Structures are given as structure tokens and as C-alpha cells.
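Only one chain is included here, represented as C-alpha cells and corresponding to the form predicted alone.
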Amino acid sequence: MTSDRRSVTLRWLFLAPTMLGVGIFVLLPIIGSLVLAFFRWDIITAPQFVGLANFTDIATDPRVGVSFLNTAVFVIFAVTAQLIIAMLLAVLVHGRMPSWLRIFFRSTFFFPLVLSAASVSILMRYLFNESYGVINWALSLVGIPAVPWLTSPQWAMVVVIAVYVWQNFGFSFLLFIGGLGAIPTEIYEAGAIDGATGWKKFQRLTLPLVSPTVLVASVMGIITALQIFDQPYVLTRGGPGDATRTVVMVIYESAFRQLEFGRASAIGLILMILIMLVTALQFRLSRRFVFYQ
């Protein structure tokens, strides 16, 4: 009985440190935030309870009702392309070559997630300036005139885009390379027999096989370009106008800018329903297309 007794204890001192960093760092600040949505606190001042003020004057902002429409664009556009590039280069990846090989394009698509966001970003605003930028230079030798990537509503958005899934397509590569590695040989050489080649095996044994990593890189990819801010912060500072202003961006801005701390939280526990709500939603529909083996 003694034994068990120190055989409890010794598990929650082990546990006690983490326990104590999450409740600390995260729980913490995540119920500060959520009661602080009903104040109104410059930190100068006092708090002051308004109730439901700072979500009413959110509702009434066009510029929160754009940044959240920039947002959802940018998720739809960011995550598709994200999960349908990871997802070939897997493909292609996975296919008869050489175990270096292999490792090297692994190595290589994975290599711009360990790289800062921010820093990624400032050598992109340098690539894609429209005066001395290197993509304006190399289309300029094929007669194309210089784009206005960062300063034109309908391109801006563009760039930050592919600068995001550049950097974090590298993640679903490699769920999609773990998720075709566990698939039986057995079932490709059964499908072989069966005429499955080319496209139709891709569609009716690999695709189905992989759907519940499809899900998984599905749900992590949309919940973090949800929360995107550092790609368009960098590259465009929101702009031009509010073309690439994001959710968290604002919530930035209100918090740090305008000292409007109730504001902000009240944006940012909004965010975080509309995060709980998509997920719940991707794992109800997923009950239609995951095939679990």
C-alpha cells in the first residue's frame, strides 16, 4: 500500500511542472481573456465592465467584417493549395527512387518550416518588390512588365499566399509520406490484378486509403491559417487598404495600437468559437469521406 502511495505521489511530482506551466501560461491567460471581452481596459485605466459593448461595436466595424472575409479567403485558397501540393509531391516522393533521393526532397520540402515566419516574409517583401525585386527582374527578360505584387489589392493577397504555403506546405508532406508508407503493398498489388492503374489507383485505393491523414492535415492546416499574421503583417502591413488585413492582425492592432484590450479579447474569443465550430464541422463531414482501414 506504501508503495502505491509513493508510486502516485511520484507521478503528479512529475506531472506537477507542466501542469503548473500549462495552468500558468495558457489557462490563465485564456480566462483573463475571456472575461476581459466584457471590459473595457486601456491598462492606463481601471477596468471597466460594459457587458456586451465591445461585441456590439465589432458587429457594427466594416473593418472587422473584412478582415474576417480576408481571413476565410485565405484559408480556402492556403489550406486547398497547401494539402493538394503535399499531397502530389507525396505521391511523386513516395514513388520508385532512391532511398538518398527520397531523404533529400524530404529534407528539402520540410526545410522552410523551421525557418522564422517573419524572417521568411522580409526576404519575400525583397523577391517581390515591383521596382528591384528578382520575380520582376525574371519576367522582365520574357517581356512581361513589372507587377505590382504588395501594392495591388488583387495581387497582394496572391503573395501571401504562396509565401504561407511555401513555407508550411512542408508539414502535410510529411503527414501524406507517413500516411502513404502505412498503406498495405498488398491492396496495390491487388488492385494491379484488377486494372487499377495511373489515376483510377490514385483515386479509388491511395486517395481513400490516406483520407484519415487528409483529415488530420485538414483540421491542423485550416485551425493555423485561421490564426494567420505574420506573412501579411510583414509583407503588407494589411494593406494596401485592408486587402490583406487578417482576424488576429486586428486584434494586434486593437490590443497594442489603440489600447482597446476588451475590444481585442472580444475579437480573439469570437475567433476562437468560429475555430471550435470549424473543426466540430470538418469532423461531422468527415464522417463521409474517411475509410478507416
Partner chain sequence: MTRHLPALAKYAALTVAAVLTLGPVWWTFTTSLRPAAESFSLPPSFFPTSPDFSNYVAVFEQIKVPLLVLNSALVTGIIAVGQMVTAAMAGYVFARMSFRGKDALFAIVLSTMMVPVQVTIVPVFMIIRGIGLSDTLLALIVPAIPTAFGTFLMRQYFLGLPLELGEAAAIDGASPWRTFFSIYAPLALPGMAIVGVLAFNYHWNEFFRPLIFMISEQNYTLPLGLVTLQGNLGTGSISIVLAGVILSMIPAVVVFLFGQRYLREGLTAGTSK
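Form predicted in complex with its partner chain, following the form predicted alone:
Just this one chain is shown here; partners and other molecules are left out.
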């Protein structure tokens, strides 16, 4: 009897910090965002109900449109590059190799993940500098003229993507290493008898067998990439012009620069709905491509 009462006390006491925290700092703020999106509020004067005005503003503000477009371009290229590079390296590292070398390569590709995006972006700013950066110096050795990496609209986005992929491909790489490790070797032995080698082996056996991992890696990759902020903030401040301004940068600027908290909340809500839609869509599409053993 007493033991029962004690376990009820323990249950609620143990759940309290997490449930209270999630309630106060996630659920309540989601409701807050939902409400705030219909108000104009600068934190100083009283909030003013404006109906859908924030949403119509957003729809007609070219800067917001550009930020969504930039984010879409960023997500498509960054996640595709991240997955391809990670898969290629995972297949190579998974092959026959002395174990110390395998550990070396695995640790190397994982390493950039532990660094802060702010530090990485600072050092990359110097590497990509037009006149004294190492990258243009290396290109000059093979006769390629200096590229205005961070000062031209097209190249700036390329740099943001490259820096992001450099830092994050290790995450997908780790997932793929795990997925490849789970494939039973008998399947390859059977494949070898049927004459599957090289590209055919990869396409017909490896890829279908790791497809669940590919799904997880792409879902997580896209959710993370949609929230891109640190790299463009430090590398380019969203410029030149609006070339690298992302959705989260616009949320930040609307709220904490222009003090338009309602507008920022509305953009945040749209981003959240977008993330949910993309994730749902991926799981739907995956029914056709993902193969479960």
C-alpha cells in the first residue's frame, strides 16, 4: 500500500521538471506564437490586433519571399550534396581496410561536427576572401582568376552551402556507416554468385538495403537545414543584397532588429508548418522507395 503511494509520488516528482519545462518553454510558446501572429507588437506599447495583416504583409514583402526562395535553394543543394558525399565516403570506409585506418577516417569525417558553426564560419570567411584567401591563391596556381566568393550574389550562396556541407556531412556519414554495418554479409555473397559487382552491386543491393537510413538521414538533414542561421549570419550577414538571407535570419531581424514580434511569429509559424509538411511528404514518398527487410 505505502509502496503504491510512494511510487505515485516518485512518478510525478520525476516527471515534473521535464513536463513543466516542455509545457512552459515549448507548448506555451507555440500557443503564444499562434496568438501573436495576429497582433502587431513592439514590446513597448500594447499589442494591437491586426487580423491577417501580418500574413498579407509577409505574402507581399519581396524580402520574405526571397528568404524562402534562398532557404529552398540552400536546403535542396546542401542536403543533396551532404547525402551524396556522406554515402560515397561511407561506402569507401565500409570496404576492406585495416581497422586503425577505418577509425582514422571515421573520426576525421566526424570531427567538424563538434566545432561551432560560428568558429567555422569565421575561419572560412578568411579562406574564401577574394584577395588574400587561400582558396583563390590555390586557384591562381592553376591559372584561374580570383573569384569574388563572398561579394557576388551567386558565389555567396555557393560558399554558405559549401561551409554548411563541410561541417555537417559527417552526421549523415555516421548514419550510413551504421546502416551499412547492419546489412547481413550473406546478401552480398548471394549477390556475388549472381555476378553483382561494382556499380550494379551498389545500385541493386546496397542502396535498397540502406534505404531506411537514407530516409532518416534526409528527413533529419532537411529539418536541420531549414533552420540555417549561424553560417550566413557570420559569413555574409545575409548579403550581398539579400542573396543569402534565410527564413530564420528574417525571423531574427523582424523580431530583434525591427521589433515586429507579431510578424516574426507569423513567419515562424509558416516555417514550422513547412517543416511538418516536408517531413510528412517525405514519409509518404518513402513508401515507394524505402525497402524494409
